[in-house]
Every structure is written in C-alpha cells, then in structure tokens.
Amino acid sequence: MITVTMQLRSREQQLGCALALRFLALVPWGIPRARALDNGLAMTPTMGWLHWERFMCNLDCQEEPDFCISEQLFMQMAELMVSDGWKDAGYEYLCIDDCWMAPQRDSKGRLQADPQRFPGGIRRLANYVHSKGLKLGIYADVGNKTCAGFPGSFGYYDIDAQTFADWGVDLLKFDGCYCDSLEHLAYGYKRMSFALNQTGRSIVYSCEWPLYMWPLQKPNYTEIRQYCNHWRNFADVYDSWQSVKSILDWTSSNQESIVDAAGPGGWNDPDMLVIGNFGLSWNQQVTQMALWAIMAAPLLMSNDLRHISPQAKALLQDKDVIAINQDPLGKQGYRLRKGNNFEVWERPLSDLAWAVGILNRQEIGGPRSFTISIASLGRGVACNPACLITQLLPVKRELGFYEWTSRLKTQINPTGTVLLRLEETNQDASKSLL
C-alpha cells in the first residue's frame, strides 16, 4: 500500500533481524520453495474485489456506517457479487485490506478483528462468504506494523498464518510497511510463504515484496515467483488517469525484467481496477480494462458495487476481455512499440491467437486514425498467412479477414484503447514458423 522508507530503528530490531536470518539459513528452503511455486493456486490471474482504493481506512462507522471498514460492508459486497453476476463472470475473491484489526493482539498473541466493526469476527464473515460460493481474502504486513499502524506480523509469522487458516481465509495480501531492512523484508516474505503452506490450507499469497525492494535494489523475480502467487511492483493505483498512465509507463519501461516472470501460479500485479469510480473517463476505463487483460494482471476491483453504472458493470463483466486476461497459456503481454502518442501492446494467447491493444495517449483533439502493418503483429506469425480480426473494445465487432501483407486502419479516441483479437485461419502454416 503506502511505501515507507526503510531504516534501522533500534538495536532490538537489528538483533531480531539477525536472529531471523540465522533461522532462515537453517530452514530447508528447497521444499517450501517448490510448494510455493506449485501450490496449485492462481493458475490464471486472481479475480475479485478489494476494498482499499475506494474505501481506504474509514473507521467511522458512527457517522458513515455504509462506507466504513466493517463486517456489514463485506457482507453487502458478497451478496452483490452473487446477485449481480460478478461471481459468474469470474470474480470470486472478496478481499479485506488494511484497517480490519483491533489495535492489539489477544492474550495468546493472535490477531483479532475490531470487535465493534466486526462483531462476529473473521471466522463468521468467512463462513458467510463461503456460503455464497465466494472466497475471502485478508490483509497483514511483513513488518512491525501495517501501513495504517495496526499490529504487524514480524515475529508472528507462524501464528498469523495458522490464525488465517483457522478462520477459513483463502487469500493473504502481505504488505511491506515498517520493515527495517531488505534482509528482514526477504526473510519475512519467505517465512510467511512457508508458514502458509505448513497450515495445509490453500491460501493465495499476494506479496508486495518487489515494491519495497525497487527503491534500493533490483528484485530477483525468479526468487519472488518461488514464494508468491502474485506481487506488486509499483505504487498504489489512484482513481485518476495520471495514476493509470504511470503504472503503464513503469510496466513497459521494466518489461524486460518482469514479463517473463509471469505465468500460471505467479503474476505481476499492477494494482486494482478503479473502473466504476469517479476519476476515469469512459475511454480511460476501457484502457484500464483492456491493458490489464493484456498484462495478465489480477483483476481486483476496488469500487462500490452498490452504486455502479450499467456501462462500467458491462465493461468489468465483458466475457471476451476476461477470456483474454484468463487465457490458459498464461503469457503476459508487453508494449510492442510507441510513437506519435500511440502505443501498441500485444499478448500471445492459446490456440495461436493474439490480443492487441492500441492506445491513443494524446489528450487533446478528437479520435485519431492509426494504421499498422499486419505482418508486424504477433512476432510476424499472428496473421501468417491470414487471420480473422475481431474488435472487442470499445465495442465488439468483426473487422474481417486480413492477409499477412495487408494493413489495418482504426480510429481511437483520446486516452482510449482499441482491443483486438487475432485468430489464425491456417494454424499449420503458423506452427511451422514458430
């Protein structure tokens, strides 16, 4: 969530970190690594709902009972996820972020939910969510405190993992605030991965490990993938076009480091979908949905499902776009080229298909025409010798058959994206070229 500058705070914490590292050296990490990499979870990007961007750390249930972080909020969202088609569309995880905890642990050292805002505790909420056919996610922090100042998991990794398993939690978002060194950070993320697997419960592990490493050291994504099901790399998303642009720019600038790390069981997480909120125009919402699909990103909405427009709902539930995001080949897409305020992104899909997104970055004027050589797409094989091209966004329509030597012309609104699906018409010819 909120990046906190790491610094050594006390001799006691330094000693604790040293002891932790000594213990880490004694743990047979070969076995837990294999489990964490192959825990059978997140074989396609995780889909669900997460409270943070829309509801943040609103604790005032007296004045704002409908918008505070409470049992009531999550039960209402669970009901809507089923009744309004979100579950059927693939959104199955209902995730609690920061600010659910009581200020102190209980007498046995266990985390506990705030008793006023979660009167039934997390176990009862998990039972309710499960009764709806959904799964429950929860939040904790690798350091001494969460980003909002609630109890952190440092020194409590095993007990917290077991507590979450006992409650019936299905996903853990593990933040990185109030961590005093890179060594402590690495130890904590690895140790919690091991502890979650030791519980015997299937719990998706969502890390923010590389986010907190980047300011100081380039992350080792091969190692991170061995422990995490998805991982945040960059700053929190805000409800603004500037924020979405900055995430796309960071991702494309670092794609050589991160794209190959993604695949079934482990994904780069560019943060939440803010579609259906206040800050993005319609075209910008289309852009976020299209490019999150191409990036094989977890689709974790942060919006108010009680108050969402039919247009935003239809976009978020678009089965063709979700199919690109959830494609079983599990290859993350990348930016192919940029120039003249246009960007072309592409992603290989199963059955030799490709997804192509063309983004108009210009923020002045009207729709602009863009023409591209078909032969330049899909590493030269997407349409060799020909392919069927279907436009999926902003509206679905068949564009027809295109030969390898032809050119495609389209019009794109400012800050908007045209999302295309290219399907082979002669798979044998393409296979010979791969």
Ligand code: GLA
Second form
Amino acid sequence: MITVTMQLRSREQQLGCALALRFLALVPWGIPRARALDNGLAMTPTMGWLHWERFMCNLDCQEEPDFCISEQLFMQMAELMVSDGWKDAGYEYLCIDDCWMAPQRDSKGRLQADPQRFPGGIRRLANYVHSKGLKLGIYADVGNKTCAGFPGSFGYYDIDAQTFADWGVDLLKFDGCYCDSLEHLAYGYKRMSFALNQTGRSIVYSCEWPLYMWPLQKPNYTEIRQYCNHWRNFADVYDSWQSVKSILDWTSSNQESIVDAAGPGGWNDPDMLVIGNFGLSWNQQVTQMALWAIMAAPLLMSNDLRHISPQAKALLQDKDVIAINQDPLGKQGYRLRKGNNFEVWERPLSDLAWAVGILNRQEIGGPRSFTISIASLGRGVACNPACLITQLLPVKRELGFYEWTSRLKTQINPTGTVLLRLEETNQDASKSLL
Ligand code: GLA
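Can you give me the structure for the form predicted together with the named molecule, which would complement the form predicted on its own we have just seen?
Following is the full complex, with the preceding chain placed first.
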C-alpha cells in the first residue's frame, strides 16, 4: 500500500535548491569519467546468455548429452533465444565459457574446439548463430591455462585474436587464471585488446583483470576502461542468495572506486544473472534483476532456456527494467544508504529520470513498510518540483504524482526489492492531475 503526504513550499525555494543540487548530481564522486576502449561497442551494457553458472564444465556428453558443453547446447539456446522472445527483449550475445577447447592447439599453434563436442567447429557454430540474427561469444585466458585447465593464450595473443576473428566471433571473455605476475596480467590484457582491434572485427572485450588484481593491488580503473568493454571485479556468482548478497555488498563497499569508471563503452560486471535456476526465491530473483539494472551491469543470463518458469522469463524480459539497465545516459547507480536492514539504491537516468531500488535485507518476518522522503532521493534533484512515480518491480503499478516535499510509503518482502522509476514532470501539469 502506498500513501503520500505533502507540504507546500514556494516555487522559488524549490527551483533554487533544484539548480544547486542539479550541479552536484552531475559529479557523484567528483572523478571525471575516463575514455573508454575505442571500439564503438557496448555503448549500453551487453545483453545475452553465458553458459558457465548453469552448465559449468560438463564434458560428459555420453551420460548427459543435453547438458554437456557442446555445439548442440548452443544451437538449442540460439533457437530459443529467437523463438521465445529473448532476442527481441535485447539478449543478443550467445556466449561460450570455459571448456570448449580441445586439450591441445593445432599444428599451426591455433586453438581448436573439442572435435567430439563441437564437430562442426566454432566457425560453423558462429554462422549458425549469425543466421539467427544473434552474436557469438567465446572464452579464453590471459595466462598459461584457462581456469579449467585448457590451453591459455599467454604467448599466443595475436594468433588467438586472429583465430577468433576468422571464426566470426563477436565477444571474447578473457579470464585471468594461471598468470604469474601483475605485470603479465596487465601486459596480457592490454596486448589482447590491441590484438582484437588489429583484426578489424568488432569484438566485445570482456575482462577479469581487476578481479585478479584486487588481492595484490588496487586496480587503476581509468586504465582498465581504456582496454576493456566490461570487467569483473569480484568472485563468481553462484546460484544462491548468499552469493548475490556478497556481490551487492562488495559493489556498495567499493562504489567510490568503481561507479565512475562505468559508462558507454565500459562497464563493471557483477557476473551472470542466475534468475530461472534453483537457488533464488522469487523475491531474490526480483532483487537480482532490479539491482543489476541499477548497477548498469551486463545482463548475461546463465540458465536453461529449455526449462524456465514463465515467471522467471517475464522478469528477465521485463522491458521497463531492461530500459533502466540500458539507459543511454550510461551512469551506474550506487547504494544511497542503508539502515534498519533496508538498503536504498538509486541510478540517474536520461531525461532527468531516476531509478530507485529499496531492498529489504531482513531474512525473518513478513513484508516490512518503508517510508522514504522524496527529497532525499536523486541528490535532491529527482522529483523536483514533482514527478510521476511508477513501481516496476515486483509488479508494475502507477503510483501517481509526488511533490518534492512528499513521502512515499511502500512494503517490501524479505530479501525482495521494490524498483521505482521517477519521471520528472513540470509542476503545473502535475497539479492539474493531482
Ligand atoms: C573463472 C571465471 C568464471 C568462469 C570460470 C571458468 O572462475 O571467473 O566466470 O569463466 O573461470 O573456468
């Protein structure tokens, strides 16, 4: 239930505040956004599907033909991405993770797909994926081996970039296992970035460089943004609430270092969406979708599109939530405050709109009400002097017009999130409709 109370203030007072605060809103932590990798890609966060969390390194096509990492799995997903509305919703990149390779390079030093599991090779798979209007992603590693022990790209950066381009690959996830020093890590990530650009093919470059740096040294995000289209910062997502919470906690504790690094062309990557699997309750799935939208995260689902509930599908295909994730302003949101087991997150959007997510972190009891003062949102400029508020999640509901001085009361389920969109309106128009 939503209630609202209003106090009237003079228009001058409101406009004065609005101007001062609007300036502040433009400089969240005062750090100018650095130049992005200049390949023209990922102007909004990448959307697609990535096999790792759901299918991992299942090599056993004898025992589990439908779940092993094989061309059949990707062809089936490609078909479903088109027939079940995923492509139309924006999910475009179908991405292979680790364990696609044969254990050895070929006689010319090129990586090759496992011949039993990918009998047609990656080029034929890429052609198939392209014929569906989708793009293909692949995986390799900056070090001597991939995390699962397949051949690494160290010493082969140019050959591997050219091989991927020749096959028609559109995205490279470049992992950081088995790299012996910070210098090699930086050299390898930069070198592969150049090598991909040298091929002349448009290939989104997804890095894990900062994740592997953090234990040893604070990453330089200005530099990382110049080489990568997105970058993982933190541990692998698992199919559990514990994992999603830990990613949110890491992101908010480090937001002053990472939020300003994000923008068109380069994004922080909190890892895959695990919505539609086994480990998250409905409310927790809502939380992941809402917060990944606020974090301007790449939306890479890892689930089984052959077996997914209509509810999870509708959540993943929610066009209003996707519009927040894909907002062209390209500013990442942040946690505004926490207390009493609630967290308030917000994200500035284009046209002076804002997204606000209110998360109930309490894991006991029932829905709890939370009342928020509108003036405390959006650095004081959201909803000033008035705005139209729409609740997008857990269900879509128009909440009506609110003034800057008003308060909004909402109810949030345990581990759930209420996602709101605040659209600026002019005062006269809003008054006539109140
Ligand atoms: C690392 C990455 C994961 C996945 C696995 C594959 O753990 O962080 O996302 O790619 O390797 O082995």
